[in-house]
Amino acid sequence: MKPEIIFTGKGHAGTQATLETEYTVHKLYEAADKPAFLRGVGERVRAVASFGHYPVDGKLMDALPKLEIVSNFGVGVDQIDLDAAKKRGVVVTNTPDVLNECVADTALGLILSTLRKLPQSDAYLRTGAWATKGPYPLTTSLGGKTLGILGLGRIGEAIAKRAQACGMNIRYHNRRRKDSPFPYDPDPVALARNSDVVMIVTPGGAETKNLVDAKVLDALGPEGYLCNIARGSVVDEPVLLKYLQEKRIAGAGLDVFADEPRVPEAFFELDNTVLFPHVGSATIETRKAMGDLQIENLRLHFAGKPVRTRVV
């Protein structure tokens, strides 16, 4: 018989579809009443496929009491409860490393799209403003500025060598100093201080919430542009809010909300933003690729081999 498994959420199509041939897949997404589709299927179900923001947490896995495993379609696992699985014995897996070169593209993107204002000189041609008001106003480069990776991982190095490629400097702010050839700056207020732009790649999570803060931005100032592809969690959203809207920085660049894809409807309204629906990964690779290693953990697990990317 097929093992049973669980969709925590309507995720990438290809990766579903061959999934729903090698297990019998139970759509906790499509539940109307999730503690009683749980407890119909919840004493069979071995594995959680987790597509999404969906908590996969120590109730979740209470109500599954045969859970081995959890594969996670994302490097970030901030969804996930990691403390309630290691004291259950539930493996954890994500997809890093296959989807670092197409965030820092996005990124690049980001830096690219908020220092110059490129959507906004799109629209300014479609609206018939450049035939009518003239040229459209100049607007920032990026040679010679200094980028501030906050969270200088394996996607922030490869940030970090496409911003060198523009001519940006770089330095970096982690938990812990790292052998990098990067100035480090002890917190994140000496690198916002320190730099013309900050890019966010730190993960979500309790211990990064609202690292973003007032103080932060101060510390940036109005010359100063923020740019976030980690988690919106990172940013204190309304603080950020206030500060585009008073001109107390320059610019954001966001690929990430607190609340996706709730967006605060003021951002809308900024010609000093430049706002992405969290594309970071986005491609037709990519994804295929993260789909690739969800599947392969599941096999793996159920051949009773190592997982290939295991978290806890």
The other form holds:
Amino acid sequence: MKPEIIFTGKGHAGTQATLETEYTVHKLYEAADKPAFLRGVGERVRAVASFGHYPVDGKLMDALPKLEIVSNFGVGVDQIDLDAAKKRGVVVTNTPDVLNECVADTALGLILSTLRKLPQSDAYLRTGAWATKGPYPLTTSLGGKTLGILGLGRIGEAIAKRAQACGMNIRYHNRRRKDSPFPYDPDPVALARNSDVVMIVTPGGAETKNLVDAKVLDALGPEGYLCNIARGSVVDEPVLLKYLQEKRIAGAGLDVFADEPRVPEAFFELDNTVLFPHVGSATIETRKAMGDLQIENLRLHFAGKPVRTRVV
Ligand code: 8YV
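To complete the pair, please output the form predicted together with ligand 8YV; the form predicted on its own was given just before.
Following is the full complex, with the preceding chain placed first.
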């Protein structure tokens, strides 16, 4: 008998196809009546394969009394209630490291696009403005500027390497200082005050919710830029929008948003903002590597072996 598992979201096609050959899969995201769906299958389900932002909370875990493991597709587990999992003895795994370089590439692309207004200059040419209005207006260089990394973990380190290659100086803030050659700022406001560009690389969740607020944006100032490759929840989004509209910061580059895939349309009107649809790790190679790791964690668990990348 194949173990019975649940998909919480429509995710990476190759990964889900492989899982459907190895397990009896129930697709929660397709259920019109989720409580009825869970009453129907919940007693038999031993694992959740988590895709996207659907909350894997205590309520869902209680509907799955035989739940043993939540295997997440992605490094961020802010949609999973880790305390609830711990309390119930449920193992949680994620897919770290295999995406570090790819996300860091996207982060550099975000910095380049935001400071050099690359998408805007592309649109300028495509609309014929180059021929009618002349050269695209000058923008600003990366070289010599200070990049403040908010959350210097493994992805943050990979971003720092790329930014240094572009001539940027690096500083950082973490909850705790780490062994690093880069200057440390004791809080996000100090980091923003000392930086030209702040790149958010922290985990999402309650601990970092609205960590970047009006005080941080005031410290960043009218010549400062904010980039976010982490989670939309880390920024007070309505405040950020207001600061961009009033040019109280110079610009923003955002790959993540508070209520994805819904993005406030007021952002679309802004010329000082670059918007990506959460493509940080979205390459063929990286998403396959993430899926392979998610699958491996499930296989190891059901073989009675230690999982590869355990969170709790
Ligand atoms: C993916 C991510 O967009 O790994 C994460 O935490 O945010 C990205 O890699 C996400 O995992 C896709 O569901």
